[in-house]
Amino acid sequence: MNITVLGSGGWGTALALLLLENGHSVTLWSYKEEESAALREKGENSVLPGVPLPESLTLTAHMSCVEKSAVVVLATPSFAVRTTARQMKPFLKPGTVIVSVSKGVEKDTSLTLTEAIAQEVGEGYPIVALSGPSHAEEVGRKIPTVVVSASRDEKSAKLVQDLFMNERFRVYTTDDVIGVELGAALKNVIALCAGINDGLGYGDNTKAALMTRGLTEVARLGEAMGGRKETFAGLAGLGDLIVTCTSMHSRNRRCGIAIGKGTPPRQAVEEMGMVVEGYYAAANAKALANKLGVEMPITEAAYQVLYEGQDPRDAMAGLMTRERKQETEKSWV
């Protein structure tokens, strides 16, 4: 099958190589010609060192490559998803399946990324979200990985499952697109908090609490938006949360560590040199929580640290001294 991957960062490159390995004809699109030329000249992506790019992988910076594709994979940073969808729309043929593999919530609208894509391309194009615990660095090195394909169209979800799946990349399916996308986006906020925890010198006890209670509030918001609670206990929720909060591959965790050690949040984000999705997701999550009346104390604390200048130690003290609560919503009989 002819497949185009839009976005030649680490994740887009790793998925392009996976699809190529599965026997598909794959084109990898770069936003700038110089990026495509650098890939061609070096024979590898600088963010995936030691992972060669086969000559059979087509490299281009021309959006017209979409015209011959039955499937288009959108692998740009979340802030570029809408504009890229707008660029590709004139070249899409009817029925093209669009796969969103970016993780985030749109900054200005608080829409999920598949919702933003749908607004730009209109009807007639099935959209699938592919997500889960999946570092590009590990997928590029062919380390066993498991993700989930989410779409309201069962046929399209299963098509993506078939296209990507092999002996080292397993794919499940679900129709809970909202749950999958929110789990993927909002776990980045908790990963920032986990990193701040590490930077402050707090321990495993504290990180485990942040992860567990953080997942609870993410699921609470997800349910309020129409997602299913069990999705947040799955690959796109708990699975992605674990890998992002504990790995040094995670730019959100690394950025959090810098903040915990005293670097001002905005400076820490800029010094990462890559998009720190959790920084922007914190503002979106707070806005959504306020709009829907959902209690999200960890997200609120993260927002105060990231945007209002609160000292992280004071934020943790505030969380620890909140009023007494039951862990679950059910009361004793």
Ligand SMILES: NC(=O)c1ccc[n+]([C@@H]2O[C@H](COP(=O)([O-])OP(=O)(O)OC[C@H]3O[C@@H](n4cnc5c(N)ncnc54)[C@H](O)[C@@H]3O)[C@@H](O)[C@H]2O)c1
Second form
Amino acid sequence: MNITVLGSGGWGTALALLLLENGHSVTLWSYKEEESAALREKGENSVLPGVPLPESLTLTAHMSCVEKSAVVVLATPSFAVRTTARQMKPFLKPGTVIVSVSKGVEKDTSLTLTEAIAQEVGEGYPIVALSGPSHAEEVGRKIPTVVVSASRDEKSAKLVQDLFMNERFRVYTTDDVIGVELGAALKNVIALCAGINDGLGYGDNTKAALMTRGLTEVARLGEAMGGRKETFAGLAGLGDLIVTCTSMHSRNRRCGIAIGKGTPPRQAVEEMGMVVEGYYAAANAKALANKLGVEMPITEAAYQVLYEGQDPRDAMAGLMTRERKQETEKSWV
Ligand SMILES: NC(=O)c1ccc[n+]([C@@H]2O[C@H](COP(=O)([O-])OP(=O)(O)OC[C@H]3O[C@@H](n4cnc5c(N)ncnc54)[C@H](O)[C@@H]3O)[C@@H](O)[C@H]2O)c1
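Now show me the form predicted together with the named molecule, since the one above was the form predicted alone.
Next comes the full complex, this chain leading.
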């Protein structure tokens, strides 16, 4: 099948190579001509060192490449998903399947990324979100990885499963698109907190607590937005949370570590040199929680540290001394 991947960062590149290995004809589009030229010249992506780009991978910076594709994979940072969708729209063939692999919630609108794409492309293009615990660095090195393909259109979810799946990349399907997208986006906020925890020198107990209670509040918001609780215990929820909170591949965690060690948040984000989705997701999640009346104390604390200059130690103390609670809502009812 003819497939275009839009966005030649680590993730777009790793997925383009996977699709190529699966026998598809793949074009990798770069946002800038210089980026495409550098890939061609070096024969590899600097964020995936030691992973060669075969000659059979077509590299371009021209959006017209989308014209011949039956499937388009959108792999830009979340802030660029809408503008990239807008740019590709004039070139889309009717019925082209669009796969969103970015993780985030749209700034200002608080829409999920598939919702933003749908607004831009209009009717007639099935949209799938592909998500789960999947570092580009490991997929690039062909390490076994398991993800989930989410769409309200069963045929398209299964098509994406078929296109991406091989013996080292396993794909499940689901119809819970909102659950999958919110799990992926909001876990980045918790990963930042896990990193701050490590930077402060707090221990495994604290990190486990942040992850567990963090997932609880992410699922609470997700359910209020129409997602299913069990999705948050799945690959795009718990799975992605574990990988992002514990791995040094996670830029959200690494950024958090720098903040925990005393770097001002804005500076830590800029110094990462790559998009830190959790920084933006914290503001979006707070806005959504306020709008829907959902309690998200860890996200609120993250917001105070990231945007309002609160000392992370004070934020942690605030979380520890909240009013006494039952762990689940259903105790002794
Ligand atoms: N890297 C991973 O391991 C991984 C895994 C799963 C999902 N994701 C998600 O995939 C998305 C992309 O991640 P990445 O690591 O490849 O990102 P990245 O930071 O490496 O950047 C991706 C690409 O986006 C391009 N870009 C920058 N500004 C742009 C704009 N205004 N318009 C269009 N393109 C622009 C850059 O040129 C770059 O090639 C993110 O949402 C991320 O959360 C990443």
